[in-house]
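Presented below, as structure tokens, is a lone chain in the form predicted on its own.
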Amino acid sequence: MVDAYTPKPKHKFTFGLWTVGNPGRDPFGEPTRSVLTPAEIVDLLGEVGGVHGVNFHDNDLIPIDATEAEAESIKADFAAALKRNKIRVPMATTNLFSDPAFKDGAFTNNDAEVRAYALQKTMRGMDLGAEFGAQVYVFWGGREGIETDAAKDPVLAEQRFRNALNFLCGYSKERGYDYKFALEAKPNEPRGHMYFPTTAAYLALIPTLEHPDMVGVNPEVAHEHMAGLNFTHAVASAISAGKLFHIDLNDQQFGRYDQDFRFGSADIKSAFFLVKLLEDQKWDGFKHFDSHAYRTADRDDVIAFARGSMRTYMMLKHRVKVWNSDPVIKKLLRQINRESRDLESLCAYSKSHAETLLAMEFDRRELASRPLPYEELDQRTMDILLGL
């Protein structure tokens, strides 16, 4: 069915080899779906339709123990699948968390040899991503953390992480890759405590780097929701800082394990305000669905999952237009937002402005009595979301 909510490649929706290719394995059960090759995953996304791109970790594409001949064969099949399905590779990343060598982290590991291996593996991953035209390189520190604070000096661990990013920025510049680095935060899992647990923590780190212009963030819905935080606010901070280089869309209920649900499937109102922020700000980056179909899904249901992820975004995008043009919403916003150019200009500091403000008289009782119909505004939002 083709309608106004049907996605097109121009909408920049992407999926990972590890997302639609997830075989349904979880910590308590074996796979429930067949493992697909990278080329087969691209063909599946071609069947989904409207997909802009597919992303990968280095070992999603090339197994860690693959021979050179095996790697070349896999890459050739993958490239052919990309071409026949008209799908590109916008983002790549490195798996620095699955192999036992990284059991205590990669860039923050206490072992200098492991840290060196992590740099080598990432450089090779960057080479692989560049080979397929990736523009963004994501860093998720899956094992960068601790279970006991006795294990690591957190200041030293942060410095080691900073050193690694500085090194890799230099490598990207020297190779002419022109990557944008996007840092992805998470509060916990698989470590008990992760370094840089929130998007805000990475926004604080970036100005301390040697090449801060190259580095931004890749916030993920589930990772902020796990900690009970407002994801839209995290994304707003990234946009305000000019650092929203990539975004991971999925869904998550508070206090649970990392669920990676289909976008909008758990908290539709939060999803609406996220889409509203991205659309109102005219953010034009890649929108990556870092989520998995239910373990119960077969191949057809995985396709439904992928289509549903994009369709929900498109429907919410339409609801944003309805909300922004709704006369009741506009009336309420005019009542709530009391603008004054004179007062705004006074709030830009100068000695005279400070003296003027100090001399003014404010009627705090009158200020407190002004109505703020937020209940009505929120209910009108629900009416619009539910199509009433």
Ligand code: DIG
Second form
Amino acid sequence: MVDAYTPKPKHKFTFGLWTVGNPGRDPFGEPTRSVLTPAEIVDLLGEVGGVHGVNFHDNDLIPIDATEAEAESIKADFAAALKRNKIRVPMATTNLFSDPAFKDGAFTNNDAEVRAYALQKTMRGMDLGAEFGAQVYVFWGGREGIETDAAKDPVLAEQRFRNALNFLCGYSKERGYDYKFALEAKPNEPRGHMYFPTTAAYLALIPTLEHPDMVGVNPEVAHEHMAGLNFTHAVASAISAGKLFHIDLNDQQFGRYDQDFRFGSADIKSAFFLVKLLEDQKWDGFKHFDSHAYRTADRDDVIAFARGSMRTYMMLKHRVKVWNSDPVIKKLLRQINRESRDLESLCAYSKSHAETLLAMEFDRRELASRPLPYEELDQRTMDILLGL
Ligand code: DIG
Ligand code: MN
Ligand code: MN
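Form predicted on its own done, so how does the form predicted together with this ligand look?
Full complex below, order starting with the chain above.
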């Protein structure tokens, strides 16, 4: 069915190989779906339709113990699948969390040899991503953390993470990759506590790096929600800092494990305000669905999951247009937002402005009596969301 909500490659929707290729394994059960090759996953995305790109961890594409010959054959099949489906590779990343060598972290590991191996593995992952034209390189520190703070000095751990990023920025510049590094936060799981638990923590780290201009963030809905935070505000902070280099869209009930649900499937209202922010700000980055179908899904339902992810974004994008042009919403916003050019000009500091403000009289009771019809505004938002 083609309609106003049908996605197209120009909408820059992307999926990871590990998302639609997720075989349904979970901590309490074996896979429920067959494991697909990278080429088969790209063909599935071609069947989904409208997909812009596919992302990968190094080992999603090339198994960690593959021979050189096996790697070449996998890459050839993958490249052919990309071509026949007209799908590209916008983002790559390194799996520094599955192999037991990284059981106690990668860049923040207490063992210098593991830290060195993590740098080598990431450089090779960057080479592989560049081979397929990736522009963004994501860093998710899946094992960077502790179960007991007796294990590591957190200041030293953060310095080790900083050292690794500085080194890898140097590598990217020296190899001319021009990568945009995107740091992805998560508060816990698989580690008891993870370093840099929220997007805000990474926004604080970036200015302390040697090449801060090369580094931004990759916020994920589920990860901020796990921390009980407002995802739209986390993304707004990234946009305000010019650091929203990538985004992981999915959904999540608050206070749960990392559910990585289909975008908009758990909290449609939060999803609406996120889409409103991205569209109002005309953010033009890759919209990556880092999520997976329910373990109960078969291949057809995985396709429905992927199509639903993009369709929900497109429908919410339309609802944002309706909201922004709705006369009742506009009236209420005019009532709520009291602007004053004179007062605004006073808020740029000068000695005279300070004296003028100090000399002003404010009627607190009058200020407090001004109506704020947020119930009416929010209910109108619900009317629009529910299509009334
Ligand atoms: C989990 O949310 C992480 C890994 O899947 C990957 O490293 C990153 C990129 O989307 N997200
Ligand atoms: Mn997640
Ligand atoms: Mn993610």
